[in-house]
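Shown next as structure tokens: one chain only, the form predicted alone.
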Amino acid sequence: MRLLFLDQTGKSGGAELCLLDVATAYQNLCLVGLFEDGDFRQRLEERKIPVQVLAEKAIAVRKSSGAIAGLFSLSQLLPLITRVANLSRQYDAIYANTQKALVVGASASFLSRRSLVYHLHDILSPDHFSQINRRLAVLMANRAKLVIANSQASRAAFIEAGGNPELVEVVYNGFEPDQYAAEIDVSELQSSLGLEGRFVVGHFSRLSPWKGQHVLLEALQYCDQTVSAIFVGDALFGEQEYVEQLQQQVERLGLHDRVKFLGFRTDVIPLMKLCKVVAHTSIAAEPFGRVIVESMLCGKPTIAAKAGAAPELIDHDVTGWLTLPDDSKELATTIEHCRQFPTEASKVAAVAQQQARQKFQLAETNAQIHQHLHSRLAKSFR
């Protein structure tokens, strides 16, 4: 089966890392079309996955955009749709990995008469999308032969927004557990960051208001003075104003000696290994939460906001801890619990690591996707 994968960004977010793994399984039978250039293209090329940048500049529509912004983007979308439609005639199906890719892919599939697959990595709710964008996503997705949802939470939100439940199959993101299992000496890294003797809480995500970095900063003021936080990630989608707000919050709370913003890093696993706890603090429902699973695979005590897919990944008090979204005091209490009872925290982390290794195997994820593709698209090839 030959697949034309589409993604709206050239930057490596959670959806793109998932696509990287899926496309690797179709390495010699696919092309990945990106709507902008960036480090994600380089990652694909390193895996020897064919990739093309199909647009000269990023599509100027956001999840919160309304009808007017959509109309202004038509002059940019129409040539891109035509290009994708022509390109897709060399493939059996179009596999849209993001919402903008879905809009382009659905339109192109109509023109080229190629099957459409949509990999849903989002919660289609008012917290994440404007009303017109939710309606557009559902309208386009309901034309697909298959919608792959990355969690039960994503599936439920899609159906509630008007999506056809018969189209949806849930497939969790997959990982290669052995990448996370190796023992790493983090003393040199710890020293280089000036974190010796600190109880380090790690936050791994792009800097964005809904990811809730401000909640962890707020929680630090209620924690012991030995508790420090590292923030790994950048503002990927024009959210620089939020970064400035975080810096101002650090100064206002007097946390400048307890907080480090490390920006985009490629050494995520060593940085996770350095942490005593990893915190996930999204204030809106998380569609999946790759960081949660990665932390569990690293054997780290994991605290996640109880919304979206997080309860599917963590069994509270068994494989981690769930706290109310946007509740800095409850987050601080849980961090302090892990600090004061390290043996208990380590035992919970060990159970989580074992379960995550079994539940989120990349080979099983790719096998499920392959099965669903052939099951749903088989009729198109006859």
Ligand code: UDP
The other form holds:
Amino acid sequence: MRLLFLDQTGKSGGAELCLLDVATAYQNLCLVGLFEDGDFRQRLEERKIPVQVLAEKAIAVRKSSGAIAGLFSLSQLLPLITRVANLSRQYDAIYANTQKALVVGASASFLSRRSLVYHLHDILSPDHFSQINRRLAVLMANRAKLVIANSQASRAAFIEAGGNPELVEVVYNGFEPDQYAAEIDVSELQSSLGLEGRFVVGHFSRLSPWKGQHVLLEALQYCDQTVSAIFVGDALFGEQEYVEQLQQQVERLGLHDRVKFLGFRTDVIPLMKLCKVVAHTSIAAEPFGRVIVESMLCGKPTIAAKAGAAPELIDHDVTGWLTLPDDSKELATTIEHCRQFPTEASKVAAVAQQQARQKFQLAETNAQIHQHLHSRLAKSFR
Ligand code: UDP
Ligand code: GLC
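Having looked at the form predicted alone, could you now put up the form predicted together with uridine-5'-diphosphate?
Below is the entire complex, every chain and molecule, led by the chain shown above.
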């Protein structure tokens, strides 16, 4: 089956890292069309996946935008839709990987009479999307032959927003567990970051208010002085104001000796390996949360905010810990628990690593997607 994948961004967020793996399985039979250029294009090229940047300028609509912003962007959208419709005639289906890709892909699929697939990486709730954007997403997605939801939580929110339940199949993101399991000597990395002797809590997420970096900063003040935090990730989608707020918070709480912002890194695995604990602190429901699984695969004690898909990934007290979103005191207590009872924390992490190896295999993810595409789109093959 020949697939035209579409993604709105050129940046490597979780949805794009997932697409990288999905598209690899269709390397010789696909094209990835991006609506803006960026490091994601290079990653695709490194994997020898055909890629084209289709839009002259990134599309201006934001998740929270209302109808007016939507109308203003029509002049940008129409040429893109026409281009995608023409391109799609060489493919069996359009596979939209993000919400703006869905809007363009659904319209183009209508013009070119190609099947539409939507990989849903979002929770379509008011926390994340304006009402008009939720309605638009559901209207377009209900035109698809298949909606692949990245978790039960994303599936439930889609249906709650009016999505057709019959279209949805849940497929978790997949990983190559051996890449995470290998023992790595991190002493050099640790000393280069000045973290020797510290109890390091890692936070691996783009800097964005809903990812809740501020909750971990707040928690640090209730933790032992030996506890430090590293924040790995950048403000990928222009959240500069939040970055400034975080810096002010560090100043206000007098935490500069205990906190490091490392920006976007490609060496996530070694950085995770040097952590004693990984904390996920989203204050809004997380659609999936790749970092939670990556931490478990690295064999690290993992604490995640109990919302969205996190309870599907972590069994509380068995494979990690779930704390209330935006509750810095509970987070601090759980970090302290891991610090004071390291043997118990390591046991939990070992069980998590074992389970995650089985539950989040990339080969299984790819097989499921392949099977769903074939069974739902069979009639449209040429
Ligand atoms: N990541 C990365 N470098 C960074 C920060 C994050 O490569 O500096 C990766 C991280 O390992 C994970 C992805 O980005 O695979 C983020 O995906 P997740 O699902 O956790 O969150 P998203 O940002 O997609 O909401
Ligand atoms: C999105 C979601 C994230 C998920 C990723 C991969 O970026 O925000 O929770 O893990 O897609 O499905």
